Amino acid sequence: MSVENDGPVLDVRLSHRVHPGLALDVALSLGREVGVLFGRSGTGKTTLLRLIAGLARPESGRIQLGPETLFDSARRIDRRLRDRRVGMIFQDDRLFPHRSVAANIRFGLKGWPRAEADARSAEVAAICGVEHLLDRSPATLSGGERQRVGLARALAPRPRLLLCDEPVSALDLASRHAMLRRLRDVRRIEGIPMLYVTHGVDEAVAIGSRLFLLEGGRIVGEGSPLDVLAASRRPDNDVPIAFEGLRNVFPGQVASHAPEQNATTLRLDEGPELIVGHLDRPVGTTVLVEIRADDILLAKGPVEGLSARNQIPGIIERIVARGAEVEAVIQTLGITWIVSLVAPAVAQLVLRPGIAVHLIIKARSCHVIVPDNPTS
C-alpha cells in the first residue's frame, strides 16, 4: 500500500568540522518523499549521510526521525547506530561474499521470528527483482544485481528512513535506470523518506520530489530538482552546474517493424509509441530509448511536410528559465519528457503551462540500449 507524504519525518539542525577547509552548518526536513543531496564533490554529502546514519557523531545539533530522537548534543542523547533504523546503500555494494544472496538478506533480521524473518525476506526480494537469486552467490552476480541485493537488505529491517550515497554511479545506463526505478517502487510501497547523494542532473531529477542544494557545508537552494539547478548560480561561477546533454530516458519494448522504411515502432511503457531507426530484435523485447532534451522541438500543432518521424502530443506543465536558456517539462500520457530550448523560441511562441503543444523528434535521435539482463 502506498502512503503519501503527510508532512516531515526527518528533521536535521548540526553543525560539524569536516576538516579545516569545511564545516557543516546544515538544516533540512523531509517528508515521506525523496530527497536530493546535490552538489560537487568536497560539498560535505557523504559526511552528512553519515551523521545521519550514525556512523560519526556530529560536533553539536540535532537529529529527528518521527517522535524519536535520534541525536540531541544539548540533551546528550545519541542513539546507538543499531538503534536508529536508518538503512544505508552505497556506491559498492558491500555484499558478504561468502554468504548466498539470501543469507545477506536476513542478515539484519537476527532475532525476527523465522516465520516473520521468511516473509520479510521474500517480500523485500520481490520488492527489489532479486527473488530469483536468492541462491546465489555475491560474485555470480551483475553490478545491477548486486545493488540491488543491497537495497534488499538495506530494506528487511523495516527501516524508518534510507540513505543513498550515489547507489548507480558505478552502474551502466541500463542498469542505473532500473535501479532508480527500483528505488521509486521502494518509496511508493514502503513509504519511507529517503536521501539520496547524487550529482548527476539526471539523477537529481529523475528520483528526487525535493532537491537541497548544498555548497560549502550549507544548503543554498531547496525545491523541486529542476526549480532549483536551474535558478542555482554560485557567487563565483567557478563550477556551473552541467545542464548540457540532460537526457530523457524511458523504457518500453519493440512493438512493429517496418524493414522497407528502416523503421521500428517503440512502446514506452505508460506513453505514446515512438518510431525509431529499424531494430534487429524481435517484436516484444524490452529496451531503453534515450534522448537528448535539446534534440527534442516543439510546435504548437502538428506539422506537415516533416522528415521528423514522430510528432507526439502532449501538454506544458511548466517552464524553468535559465539566464538564455529554457527547460520546458511536458507530460505526454503517461510520462514526463523535458525539453531544451532557447528563451526567444519560448516568446515566439507563447508558450506557457497549460499549452498544448506536439514534441518533435527525429528517429536517429532516439539512441536505442537492449540491456543484456533487462532486469539487472
Given for the second form:
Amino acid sequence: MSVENDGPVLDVRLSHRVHPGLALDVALSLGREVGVLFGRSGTGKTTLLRLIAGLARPESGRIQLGPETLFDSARRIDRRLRDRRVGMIFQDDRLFPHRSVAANIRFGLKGWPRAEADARSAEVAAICGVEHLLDRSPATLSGGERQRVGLARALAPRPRLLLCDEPVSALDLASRHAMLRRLRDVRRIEGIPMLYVTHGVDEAVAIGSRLFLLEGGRIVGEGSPLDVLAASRRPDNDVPIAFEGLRNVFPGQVASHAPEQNATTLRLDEGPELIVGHLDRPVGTTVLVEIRADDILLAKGPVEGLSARNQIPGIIERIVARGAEVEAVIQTLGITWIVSLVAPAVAQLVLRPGIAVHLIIKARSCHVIVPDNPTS
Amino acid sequence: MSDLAPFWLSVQIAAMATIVIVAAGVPTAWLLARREFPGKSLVAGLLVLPIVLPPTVLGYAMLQVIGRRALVGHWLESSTGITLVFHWSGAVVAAAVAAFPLFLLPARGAFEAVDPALEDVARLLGRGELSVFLSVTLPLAWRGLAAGMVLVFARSLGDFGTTLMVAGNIPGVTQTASLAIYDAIVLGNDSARAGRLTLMISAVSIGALWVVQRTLPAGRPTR
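Return one more block: the form predicted in complex with its partner chain, after the form predicted on its own shown previously.
The complete assembly is shown below, putting the previous chain first.
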C-alpha cells in the first residue's frame, strides 16, 4: 500500500470548547489510511469527528481535506455540509425509515445519470454485503444489517473521507466482527481514508493503521495502535490513561501450542510467558493480549492445586486507592501490571509495596487480539 | 331553501379554509420547530390565541382588521376589489383563522418529532435544504400534518361564531350549515331541516375524526 505515503489527506488544527470542563485542542494529520481516535468517553472524540464532518462549527482552526479547505476561521471559510463530500456512519444507523434499503443507498446519488447510479449502488451494496436486502424496509433489518446499509449509503457518493463514530459499539459480537471485516474491505477496495472513533482496544487494533490517543481534549499519543496502546498502559508513563474498566494490554508473540490442552503460550514482549486459550495462529504471530484488572487474583505465595493456568511472580510496586477500589501496581519480569482489588482484601493480605506476590490469571481471562494487518 | 345548499357551502368553505391553513401552517410550523428567532415564544403564543378567545371576540377582532373601513380590508378593496366581509371569502378567512391553531400545534409537533440527525445525514449526502425538507422532513412528518388537516377541516365545517361575525348569515351567500341549523330552530322552528343538516354535518365530521384516529396512533415514524 504505497499510496499511504503520499502526504496528508486530512489536516486538522482546531480549538473548541466542548463544555466548561473540556476544551479540544488538536492537531492531526491523516494520510490515505485508517486513523483511530481512541480514548475514554468524555475526551472529545465524537465532538472532534462532528467538527470535521461539519455537524458543529469549531471556535477556531482549520480543516483541510486534500486540496480543499473545509473550514478556516481566519479566512472565514466554512463549507456547507452538502459540499464537503465527507461520508459518516454513526453508533446508531440513522437510516431513513420511510425509504427502502435501495432508496437509502441511492439517497446520495441524486443527480447522477441513472446507469451510473445503478452501477454504483450495486457496487457498494456488494462491498457491504447488503445486496440481498435492497427491497427491504430498514425496520425489518437486524442491527448489523442496518449498520452495513448505513455504510453502503455513506460510501455511495464516493466521499473523500469516511468518518466512523463508534459504528460497532451497539452491535453483538458476531455483527461487530462482520462490520469490521466490511470496513477493512472498504479500505482495501475503495482506498478511502477513514477516521474511526472508538474506546475499544480490539476494534482499534483490528481496523487502525494509525492511532491517535485522545485525553482531555488533546492528542497525547500517536503511532501504530499496538505501540501506542501498549505504551499507554505503563503506569510509569507520564501520560495517565485510564481505560474504561481498567485493563492490562500487552503486546506479545505466539510461542507454542499445546493442542491437547487447548492452550497456546504467548511470550509477552520483554516479559513472562502467558498461557491463553488455543489460538489458531502460527508461532511468531504478533498479538495483543488484554486482561481486565479485576480478572487477576493475588496470592502471597505460589498456590498448588489451582485451576488457573498462570501464576506469575511479581513485586508490588505501589498501591493506589480509588474509592472503594484499590489498584495494585505490580512489577513482574519486564512488565507492569495493574490489579484491581477491594480495600478489605488489601488489609487482609497485608499488601504493601515491596511484598512478593503471585498473579493468578485464568487462561480464559486473557483476551487475545490479533491485528488484521500486522505490518502496519 | 334546499338543505344541500348550506351543507355544500360548508364543505366548500371548510375545504378552502383547510388549504389556506396548510399553506400558511406548514412553513410556520416548520419555522417554530426548526429555527430560533427573537420573539419566537410570543409569536407561538399569539398564533394559538384563536383557540382560547371566544369566537365573537375573535370575529370582532378580525373585523377590526379586514372590515371595509379597516386597514387591511380597505386596502384590499381599493387595490383588488375584493371585499371579505359578508362574502363567502370572509367565511373562509374566519374559519381558517379560528381553526389555525388546530393545525399548527400537531404540525409543529410532527416536525419536532423528526430527528434532526436524519436531516443532517441528508445534508452530508449532498442534499440542499429544500431537498432535505421534501425528501426527509415532510415524509416523516406527514402523519401529523394529515391529522392536523383533518382536524381543521372538521373544525371549519362547524364554525359558527366567527363566521357569523365576519361573513354574516346570508342565505345562499354565507349561510353555512351551522348557521342554517340555528336559523331553522330559532326563526323557522323547522326542526326537521335542522335534524337533516345536523346528520349530514355530523356524518362528515365523525368521518373525519375516524380518519384522524386511524392516522394518529402510528403517527411516529418507525425507527
